[in-house]
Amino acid sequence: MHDIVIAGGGVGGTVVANLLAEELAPEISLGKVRIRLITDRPEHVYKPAFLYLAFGRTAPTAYRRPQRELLHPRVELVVDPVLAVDTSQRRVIGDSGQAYAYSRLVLAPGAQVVPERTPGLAEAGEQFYTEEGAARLYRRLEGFTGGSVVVSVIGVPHMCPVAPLEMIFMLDAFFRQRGRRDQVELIYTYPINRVHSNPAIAEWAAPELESRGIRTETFFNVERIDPQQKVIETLEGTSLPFDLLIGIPEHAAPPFLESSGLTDAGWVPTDRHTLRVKGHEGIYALGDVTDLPVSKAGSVAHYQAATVAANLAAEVRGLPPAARYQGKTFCFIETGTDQATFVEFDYDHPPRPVRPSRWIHWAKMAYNQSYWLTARGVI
C-alpha cells in the first residue's frame, strides 16, 4: 500500500491532496494508496488577508475555512501538530506520540516569524504576518496621529515579498484618507542598496515611493532596537528613532523539519524542478520551506503543489515522475486602498510590473474570494 503523507494544512499541502485525490482516486476505492494530510489546527487561514486586517477591511469570518471542508473526502485529515520526522522509519510524530507511516512525504509546513532573533523587536515592533500581529497593528495605527512610521524588511527571505510595499504603499494612502499624511513622516527600509531584492521590482517601486514622498533608507541592516529610546540601531553604525514600527522580521522553516535533519542552512534543500528533498528518498518539499530561488509566496505552493501531484502519481503507478516546475510566480502588489498591479515571471524571465490600475486592484479583491477554490484544486 502506498502510504502519501503530507505535513502541512497551507495552500501547498491541501492543494497537493486534492489533486492526487483526484488523480488517484480508482488506486484509493481498491486500498492501494491512502492519502492522509497532517496540519496542526482545524481551520485553514488565508494568510494574504492578513494585510487587510492590519487597516481593519477583512475580518476572521472571511478569510477562515473548516480544513475539512476544504479537503477531497478520499484525503484523511489528521489535527496532531509535526514534532518530528523520522526518515530512517519512514514515520512521521506528532504531538500527540502518534507515529503515521509513510512510504511518500511532502513536507508543506509554511514558515514561521521570529522577531525575538532581533534584540528589541517583539517589545519595540508591530508585525503583520500573523493574525494576532495584524489586528495589533490595527488598533496602532487607529490611534495614531502623528509621527514617524518605519517599515522595516529585517529578515530575508520572507513571506511575500512585496508585503512590506503593499505595506507602505497602504499607509501612504490610510493616512491621506484620514487627512494626517502630513503629520506623518513614512519611512521605508531595505538591507541591500535598493529597495527590494527583485531588481525589476525594485526599479519600479523606487519611483513610486518618491512621488509618495515615501523616504527610503538601503542598506540598512537592523542590528538591534532600544524599545526605551524608540531608536533602531544597525549593522552600519547608523540609528533612526521612529514613533511607529513595522518590521518585517525573520523567517524560519518549522523546528521539527531542523530537529529531523531536513535543513541546510535554515531551509529544506529542494531540486529546483522536481521539488525532491535532496538526500532523501521519497520526500518532496513546496512553499516556504524549500531553499529554492522563488518568492515564498502562496502562488509559488499553488503552482508547485501541481508539480508534487503529477510526480507523485506517476510514483505510485510506477511511472517516471516526468513533471518540472519551471519557477513560475503571479503577486498582486497593491499599491494604496484602490489600485495595485501585479508580476509574473519564472526562473528564466524576469518580472515587469504593469501600470497600477483600479482593475487590477479589484481582480485582486476579486481572486480573495475566490480563494477557496484554488485550496480545492478547482482553479
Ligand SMILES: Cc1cc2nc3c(=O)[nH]c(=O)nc-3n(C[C@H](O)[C@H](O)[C@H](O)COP(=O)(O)OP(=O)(O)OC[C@H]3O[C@@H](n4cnc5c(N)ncnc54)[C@H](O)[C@@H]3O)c2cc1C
Given for the second form:
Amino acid sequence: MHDIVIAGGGVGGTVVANLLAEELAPEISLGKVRIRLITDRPEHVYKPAFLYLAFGRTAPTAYRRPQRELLHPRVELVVDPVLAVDTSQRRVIGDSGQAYAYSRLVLAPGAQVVPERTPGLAEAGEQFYTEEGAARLYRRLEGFTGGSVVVSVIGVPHMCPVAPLEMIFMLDAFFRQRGRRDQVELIYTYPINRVHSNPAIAEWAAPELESRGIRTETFFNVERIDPQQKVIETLEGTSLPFDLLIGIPEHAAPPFLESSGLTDAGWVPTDRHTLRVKGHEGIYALGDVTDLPVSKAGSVAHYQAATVAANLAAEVRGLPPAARYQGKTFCFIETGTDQATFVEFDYDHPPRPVRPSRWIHWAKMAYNQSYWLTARGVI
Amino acid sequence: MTQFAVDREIDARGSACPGPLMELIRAMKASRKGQVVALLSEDQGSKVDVPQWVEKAGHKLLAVEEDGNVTRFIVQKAR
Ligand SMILES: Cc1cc2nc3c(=O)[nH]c(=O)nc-3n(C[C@H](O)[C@H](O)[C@H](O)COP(=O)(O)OP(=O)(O)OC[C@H]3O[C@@H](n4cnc5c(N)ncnc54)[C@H](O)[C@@H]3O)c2cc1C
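After the form predicted on its own, can we look at the form predicted in complex with the ligand?
Below, the chain from earlier opens the complete complex, with every other chain and molecule after it.
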C-alpha cells in the first residue's frame, strides 16, 4: 500500500491532498493508496485576509473554515501538530505521541514569523502577519491621530513579498479617507538599495510611493529597536524615530524541520523543478517552507501543488514523475483601498506591473471569496 | 588567492538577486567587529550593490577578486 502523508493543512497541503484524492480515487477505493493530511489545527485560515483585518475590513467568518469541509471525503484528516520526522524509519511523529508511517511524505507546514529575533521588535512594533497581530494593529490605527508611521521590511524572505507595499499604499488611502493624512508622516524602509527585491516591481513602485508623499529609506537593515525612545537603529549606523512601527519580522520554517535534519540555512532544500527534497528519497516540499528563490505566496503554493500531486500520482502508478514547476507566480497588489494592479512571472520571465485600476481591485476581492474553491482543488 | 584571513565564507552562487547581498548582510549582522567575511556571487548586480552597501554601512571592502563569472568580495566588519 502507498501511504501518502501530507504535513500542513494550508494552501499547499490542502490542494495537494484534494488533487491527489481526485486523481487516485480508484486506487483509494481498492485500498492501494491512503492519503492522510496532518495539521495542527481544525480550522483553515486564509492568511492574505490579515492585510484587510488590519483595517477592520474583514472578519473571522470570512477567513476561517473548518479544514474538514475543504477536504475531499477520501482524504483522512489528522489534527496533531508534527513534532518530528524520522526519515530513517519513514514516519512522522505527532504531539500526541502517535507515529504516522509514510511511503511518500509532502512537507507543507508554511513559514512562521519570529519577531523575537530582532531586539525590541516584539515590545515596540506592530505587525500584520498573524491574526492577532493584524487585529491589534487595527486597534492602533483606529486610535492613531498623528505622527510618523514606519513600515519596515526587516526579514527577507517574508510571506507575500508585495504585502509591505500594499500596507503602505493602504495606510496612505486610510489616512486620506479619515482626513488625517496631513498629520501623518509615512515612511517605508527596505534592506537593499531599492524599494523591492524584484527590480521590475521596485521600478514600478518607487514613483507610486513618491507621488503619494511616502518617504523611503533604502539600504536600511534593522539591528535593534529601542522601545523606550521609540527609535529604530540600523546596521548601517542610522537611527529613525517612529510613533507607530509596523515591522515585517524575520521568518522561519517550523522548528521540527531543523531538528529532523530537513533544513539547510533555515529552509527545506528543494529541487526548483521537481520539488523533491534534496538528499531525501520519497519526500516533496512546497509553499513557504522551501528554500526556492520564488515568492512565499499562496499562488506559488497553489501552482506547486499541481506539480507535486502529478508527480506523486505518477510514482504510485509506477510511472516516472515528469511534472515540472517553472517558477510561476501571480500576485495582486493593492495600491490603495479601491485600486490594484497585478504581476505574473516565472523563472524565465520577469514581471511587468500594469496600470492600477478599480477592476483589478475587484478581481482581488472576488479571488478572496473564491479562494475556498482553490483550496478544494476546483480552480 | 587572497592574502586576507577570512573568518567566514559565504557561497551565494546561483542565489538570485538580491540574494547575495542579503546573505552578506545576514553574515555581517552575525559577525564581530574586525572579523572578515568573504562572499562569492555570480549575480552581476552584486558588483554595484555590494560595494555601495559596504560603504553606506561603514565597513571595509578589502578586496574584489574576479574569476570568470564569479566575484569574491572580501569585507571587514569595521563597526
Ligand atoms: C498578511 C499576508 C498577506 C498575504 N497576501 C497574499 C496574497 O495576496 N497573495 C498570495 O499569493 N499570498 C499571500 N500571502 C502568503 C500566503 O498566505 C502564503 O504564502 C501561503 O499561505 C503559503 O502556503 P503554505 O501551504 O506553504 O503554508 P500555510 O498556508 O501557512 O499553511 C501551513 C499549514 O501548516 C500548519 N502547520 C504549521 N506547523 C505545523 C506542524 N508542526 N504540524 C502540523 N501542521 C503545521 C499551519 O497551521 C498551516 O495550516 C500573504 C500572507 C500574509 C501573512
